[in-house]
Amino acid sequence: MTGARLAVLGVGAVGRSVVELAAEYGHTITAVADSSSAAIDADGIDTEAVLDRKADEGVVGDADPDDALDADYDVLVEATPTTLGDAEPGFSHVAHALNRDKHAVLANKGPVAERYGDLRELEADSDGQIRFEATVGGAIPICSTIDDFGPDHITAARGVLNGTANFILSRMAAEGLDYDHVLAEAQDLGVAEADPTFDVEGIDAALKFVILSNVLADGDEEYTLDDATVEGITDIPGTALELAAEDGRTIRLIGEATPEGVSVGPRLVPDDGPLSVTGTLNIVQLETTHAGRLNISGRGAGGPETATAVLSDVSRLTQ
């Protein structure tokens, strides 16, 4: 199959994205959806102008939400914010999809870091396959990478995977500033959200983790973020920066998935070191059986970013 038609569920920056990248990709946009509304087509929506809607009027059409669920797709992006515990609404737009026999490509954490184990039995039963690149990392290719070399063949991962956090106290080492004012500069910058609590307080990085120990376990396990040892960074002094600094080290919200489990929270690390990435940068290490360590960095957040690593599972799933 050389394009693919698409159901994008969610139309925040990730969702807007993927709606007006598809078409680089050879895609064609059958239906899209957000909270209140659907613009659906089966020989391909117009993209500006339901994006231009969703801008001026809050809408993307006329139709139900729901009816995007039935529309002629081959994929369906489920892009709607993350959620916990039953992971809803995502979790049955996928099973949805998958139940019509049909691929499902998520952004979306909640479903793969809640219900994993649901996910892949609903998969077991469908003709459709579930993808999830862009739930990790943004851009960066850490699932596929896992994919390539098999879980088998890689025994923890670590590294760095909130952008938020990591800005934070990257401009906090080096400006000599502390949490509280550095937080208002993320925010005035749009770095950190009105309310930073999923970021600053480690649970958007375990997500992460635990969505890579499930990746990992290979069906063996199943980890949710209940799982996670989580600790967060907003009661890290200026101090203790500037003390990390004169042992030549830095402070970053480190992540873990090893078989021992999911821990995240603040480590101590080497300035110069590659976990030490500075900004919004992300980066991610991979312990292997045979090829040593892999260091794979990027950008792990942003709309178009985010949308590369959906399209790029796409891709995958209709090639």
The other form holds:
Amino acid sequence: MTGARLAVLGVGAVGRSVVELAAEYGHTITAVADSSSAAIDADGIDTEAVLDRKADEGVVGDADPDDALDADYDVLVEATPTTLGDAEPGFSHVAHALNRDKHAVLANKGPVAERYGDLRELEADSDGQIRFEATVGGAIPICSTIDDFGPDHITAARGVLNGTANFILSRMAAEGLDYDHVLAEAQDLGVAEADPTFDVEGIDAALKFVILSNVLADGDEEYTLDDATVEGITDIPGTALELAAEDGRTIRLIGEATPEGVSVGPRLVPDDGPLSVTGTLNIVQLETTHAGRLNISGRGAGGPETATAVLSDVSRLTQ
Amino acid sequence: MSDTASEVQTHTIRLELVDEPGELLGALEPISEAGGNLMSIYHERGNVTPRGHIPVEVDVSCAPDRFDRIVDSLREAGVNVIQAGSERYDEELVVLLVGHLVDTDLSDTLQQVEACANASLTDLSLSAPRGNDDSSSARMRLKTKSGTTDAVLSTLREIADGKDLHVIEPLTEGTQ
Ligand SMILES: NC(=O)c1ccc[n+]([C@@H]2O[C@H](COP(=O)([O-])OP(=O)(O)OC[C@H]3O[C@@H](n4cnc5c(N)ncnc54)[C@H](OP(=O)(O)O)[C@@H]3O)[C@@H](O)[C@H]2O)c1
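One more: the block was the form predicted on its own; return the form predicted together with its partner chain.
Let us now look at the entire complex, which starts with that chain.
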């Protein structure tokens, strides 16, 4: 879809970058909302002014956030915080768009991981489509690669889909430091959030592999976070990485989406293998039926990276 | 790869060597002379038998009818053969065990691992805690009978669960 009118919900790292980059992709922003305000203009908002106001005053405009849902738009971009369980308010935002026969592009993992069947049902009754490349691996085209091959031709996905955990593990290995020390460093660098629970307990990675399982199952089966076996990295002592290194291996937080189910946990991998990416990089391996293994790696998070995936999804939408 | 009776098989032989230069080489010579193909050698590092010898495990592949001859020639050459089996311990498994290994009776943990019918522990490295309540780590190298990796891993998980330890498993697929 070219020249689309976008309503962007959420103006955090991702939403802000979508607003900034939309014009470069030929799209217009007709509505923006954060948790307490909205800016709406059917002819296109003044993106710079809106982002300045957000930075200065903490609001994007004088309208009510809910008004953004009823604004003129072709595509709703859902970039509010990921929540578990009912996945609200993200789910209702997407439902609202589909009920209006509009498209929705999600960066928010909640609805796709926790309520995939509900989403697909709403989509089936709508002229609108949903896309969610940004929910899995930021800028890395994973969902669209699966689309291209067809879910029937991919038997499994595995890899590293959490940059924060990967950063911590690769720093622990490189510097011989303990978890707590490296976590503090990661927080100073802005790589880890003040509350890193989602990342270091494996929940964020698990949501992404749940999403991949949903895509691969293609409606035959539905997964949620409850179906995943999840283990984080907080119990790994520095000595474990030392012993692994002595043997030419290292530890990575590896997720797997296979016909047997979804799992995330620390695993031993060869030091020089494709899965031992360092820093905040992500990698996914797709096992294909006739073409062996694909390795796709790149930046799995960050505002502009994730916005790139969102805007590519907008381009992929068909009228 | 079909598996007919006359085909080459991997056998594990446990030896004891005196800790002297050239001993290992001397022990390996009869193997190739008797038609065996040396696949791998495992030193149980830091491990000494009650008699002060070094245990060594070698994997040898040969046709089934050659195996007895290899063991005989080893014994004739004066090598102390502890165990010679034709069981195929031909898959290697490396896992890490982390947690309060010492407080939870490491030797009991290892005994439980050794009791696992499908695996034999060939190497253990321990990295002990720095502080008092830090957890420690152990790297275990196991040889498992082919096709039993999943079973061995689940046994290891059970042993670990019983002591509130964690097993860091290798990724069995996708490592190439
Ligand atoms: N950051 C990444 O690299 C990345 C990568 C992939 C996916 N994602 C996902 O993308 C989403 C956004 O991430 P982010 O990093 O941009 O999050 P963030 O920085 O926390 O921003 C969240 C934004 O959502 C707004 N918001 C909260 N509740 C809202 C509501 N009811 N209606 C409208 N807006 C609401 C917040 O408003 P206020 O500004 O008023 O607080 C804020 O602007 C999350 O679901 C995240 O999991 C992020």
